[in-house]
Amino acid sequence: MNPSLLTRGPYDGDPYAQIISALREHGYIRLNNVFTLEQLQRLFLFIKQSGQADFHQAGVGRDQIHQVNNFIRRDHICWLDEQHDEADFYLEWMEELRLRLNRELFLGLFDYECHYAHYPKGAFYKKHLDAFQGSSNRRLTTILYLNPGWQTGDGGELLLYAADNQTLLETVQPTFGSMVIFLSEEFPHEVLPVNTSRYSLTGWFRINTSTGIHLDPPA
């Protein structure tokens, strides 16, 4: 299987099992047209009616060693809650996958933790790893793009990289609906920067990492 197939969305096939074959025999996939034009666009109606206080610069790390790096990145985020109704087909399309590839795939995912994405005009995001080896929660990673209209020429291509962190595996247009999926801990990856702004969806399917003296996630 190709990991760039596009699919027609979960109306026409199941995009569960090309996700899941995917994930087995590459580590990713590149998808298209996973969710209705309706759907996408009550994403984004609610991304262009956000104030700026709803959105707040990325950092880096998390906890106590979370800090706002200029240098790494520059994008802006809005995390998703209970309140975000235009979502709620998202999270159960989220909820479904995350039963299917602990079914089949025997992942362990625990839960999804997501936010909206915007890349202002500039921004951009230096080759990173959403998990190191051995050390992270974050199992799986997904980027919904939801920008309409995008051109060749606006920037902000995904870069996904092998894990020699040398060999360039995909670049990813972030075109209005396509999706792209990958483990987090194997594949290094950045964003160009931008030449408009550029909105995403972007999530992480978490394992339980919580024993005795500490709670996973932190209360």
Given for the second form:
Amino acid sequence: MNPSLLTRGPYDGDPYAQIISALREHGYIRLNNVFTLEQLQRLFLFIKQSGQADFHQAGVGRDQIHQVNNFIRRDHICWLDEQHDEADFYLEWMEELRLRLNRELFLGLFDYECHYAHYPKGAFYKKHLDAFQGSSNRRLTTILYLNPGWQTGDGGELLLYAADNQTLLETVQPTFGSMVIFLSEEFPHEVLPVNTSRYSLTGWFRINTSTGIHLDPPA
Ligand code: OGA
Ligand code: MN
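Form predicted alone done, so how does the form predicted in complex with N-oxalylglycine look?
Below: every chain and molecule of the assembly, starting with the one above.
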């Protein structure tokens, strides 16, 4: 399965089977049209209706050394840990994926944490890994982009690199409904500076090694 292969339409075929096959072969996949326009609009509406107060500037590092660092990342995030009815269908879809991944790839994924992210104009996220081998419980990263009308020139591309930290594997435009899933410990990635507000829903499947405290990606 080509990791850049796009699914044809909402729930056309079995997206889970495509994901599992691509993860097995390549460790990552790009998808499109996993969710319906109506579903995507529900998520986008939440973002549009939520005030600045729901989002806080994301930090780097964990626990006591967690801190905001403007040179590494400038996005604002909102964890889905309270009532988020708008995302019910999304979390159910992720739960089904978790079960399938455990059944077919034996990943032993224990839970899923996720947050909305807002990159205001000028924001970026320098090249990083979401998890360092052996020192994090994050195993798999998912990113769903929520930008209707996104155009080339708006910036904010996700660049996904091979484990050598140099070879560029994919340049992903954060268009409405496109999604990327990759092994958190293996793919360095960065977000290029955005020229307009950029929104996404980013999450991590985790194995059960530590406390339930939310961690922004380690520095
Ligand atoms: C992250 C991240 C990438 C993106 O939140 O860790 O790398 O495209 N996001 O939003
Ligand atoms: Mn990341």
